[in-house]
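One chain comes next, on its own, written out as structure tokens in the form predicted on its own.
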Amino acid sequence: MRRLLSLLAAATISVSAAATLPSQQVLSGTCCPGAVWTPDSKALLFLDGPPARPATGIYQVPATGGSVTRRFSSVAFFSPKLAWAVRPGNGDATTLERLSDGRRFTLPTRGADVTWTRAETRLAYTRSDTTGNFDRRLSRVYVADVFGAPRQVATLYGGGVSGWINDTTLLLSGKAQPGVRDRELFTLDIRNGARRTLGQALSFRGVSLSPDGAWVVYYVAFDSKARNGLWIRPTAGGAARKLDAFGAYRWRDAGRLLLIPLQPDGSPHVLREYRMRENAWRTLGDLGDQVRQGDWSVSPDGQRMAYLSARNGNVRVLNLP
């Protein structure tokens, strides 16, 4: 705990004074948690029902405000490009659904997540034992084209899927054996079984590709001094960054990453960005406001970040600087 403490203040300096960011509410009645983007930027998707709305199901509101209607009557979580409805059953099945001419497939997934190749004509689960110590736990990674049947490529303890590189690589994270200290982060060529660490830790948090997978971002606490912080590493090998800052991040684009620095102190919420380029952080402003329970996202075109504030519990848009 000591070391988190000292991780956490070190963090919090050096957040300099910022402008208000002008934002716009664009749901109201204390609506709602887990709003998503459209791939298009132009809107937002979020889950509602009665007695708010006519009937349960998944809603739209631009970007910019407006009316809000209903887009998907069934509830499921849809693939970032909203090509496919993922609808787990009460059993191993999970059955996908290509929304654009309803055919359907199944896979064994367990009830597991399922993570989407870019393109969405693959993706890749985990299905982990499901007693035991977590850090112990027998982990099993399976890839699968779409209609296809899945393919073991992976065993783990105590990790799984963090993302897709590209089509054919996976970045994972997990222990070799159930017995050791660490873990590794490393890449899985899924052609031929080839791996790249590209580093190992107590445990990797907060895991997040970027839009192109050339970056990983992440966090190590409770180890050593040394490996302790916020680190940024590129996926092809090569040496990590440790960035001088701790909160909560989203990737930008392909060559920026936002970051809302932890204020302990009640402070309306700061927006930093950092440049991978430059190498270098600039601060965009401050929110007015605070982001409720870490709710906040970034469009796909990287243009504006919508957030669930916690003076309303309604969501808000602004355009980003």
Given for the second form:
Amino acid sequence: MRRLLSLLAAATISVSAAATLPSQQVLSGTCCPGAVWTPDSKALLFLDGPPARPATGIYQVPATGGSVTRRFSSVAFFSPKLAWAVRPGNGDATTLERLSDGRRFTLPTRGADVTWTRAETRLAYTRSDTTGNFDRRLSRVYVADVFGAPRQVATLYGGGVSGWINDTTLLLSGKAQPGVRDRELFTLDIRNGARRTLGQALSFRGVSLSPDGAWVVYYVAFDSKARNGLWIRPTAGGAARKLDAFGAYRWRDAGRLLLIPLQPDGSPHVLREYRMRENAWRTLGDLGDQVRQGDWSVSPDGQRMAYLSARNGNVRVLNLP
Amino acid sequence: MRFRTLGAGAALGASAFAFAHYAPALPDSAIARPAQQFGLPFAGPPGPDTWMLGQGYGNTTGAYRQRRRTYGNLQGVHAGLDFSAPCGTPVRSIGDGTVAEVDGPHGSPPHNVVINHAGNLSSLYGHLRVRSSLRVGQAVKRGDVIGQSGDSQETCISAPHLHLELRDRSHQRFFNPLPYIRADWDSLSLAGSFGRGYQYDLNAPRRWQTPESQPEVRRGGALLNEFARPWPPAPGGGR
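Alternate state requested, the form predicted in complex with its partner chain (shown: the form predicted on its own):
Then the entire complex follows, led off by the chain already shown.
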């Protein structure tokens, strides 16, 4: 028991005594929530406009700070590789534009954004009813090749698409019938309809696939003591790991998950890293600051992190150790 | 005697109702300024077993999509805070005060409680699971249990949460609770949110994009977020 207490004390000290990670403010004037990384990890994109800037659009700032330039003159959901702009309309139709040549097609997503495969040649989207109990609403999942027609591949209740594991396999969650309690987290091969159930719970929250699609992280809340918590599991099947931490998380790369523990005591936010192979945590340091609005992101190359500073509402960037 | 007491309580409730819902909005000079004078409505730390902050106050994308139907009388804005919690979690008064209404006409079904505080402020606790056992006129202290959290869909598995509002005592003005409640809001916003941020007005994209800048709401006023250029668009233009 004494040894256990010593270990706990050591663990606590290692978190609280973390060194502050140096960071650089790259935007000013309380700017701007929702910044996202460019695919090359060299810059951040953000929505801005009057009165701070002459026109509304998507602006870009280098990750090392510097001049802000306008990257896109219109606002859209942009695909991760910046190959496509997705513009939902007020009705059913969403217009998808290939940025390299301006060629367009439409899909009846009813306002929903789409989920792209890594190659961005295929997509999926969920159309859900807009009334009724949240966990019983009918959702239909569609897939489409670019410039092609959509094809329905699944019907769910209270669920939808979580991502693409590979070019032919979707990760979804939802209920098979509206009246049942639990949702399923499952994979679906869109070629033949084959399903593999990964887990069951009241709800799967914060579902996020690793960059290579091999792992999925999620949390379960308000279900049962045994189910509640942060989980990570292989998408090919196999045992899930319950992680002994809870908070906000992002993938750093295929083998590392970053986490800011939920510890609302006013102290600076601490950044921790979980290594899949070692099944172990290490503390990278604290921000000397807090993240505002849960707004933080990791660059695609896993080398940097951007966050919205609680100190002044501006975006800051740090190099990850 | 018991009947007389109940009758007096009912009369008090009726007069309070008449005052509260037909009186003009109270002026700023009559209302306490925000000074973190209140506490959170749950005890203990947040987490997947207990409670988490679900949706913030203000011009959220979720409110925008329901700005006419659900929030039409609140200027299209989510005029409170949503805290996710399992049904039956004890809900606590955010400050010292007096019970003003139990199951009054405030929506947030199936059950709600209103507590009056110093400085002409009132707190509303909505979507309670069962009718509170409190009596109108009863004094409560900060941290006293005033009810049990419930589910807006009344299933205890669909959307279990507490809806908390901070109003002026005339129930005409709705305030952003954040500067009134002492809490580490930035940490609470890290995990548990079921919202997707704030709705943009592309003609002024920085407006109302931070938790502390969200607008006050006046009951029955014009929609604040009937934007000419909203982002993201809502299917059908929003309901």
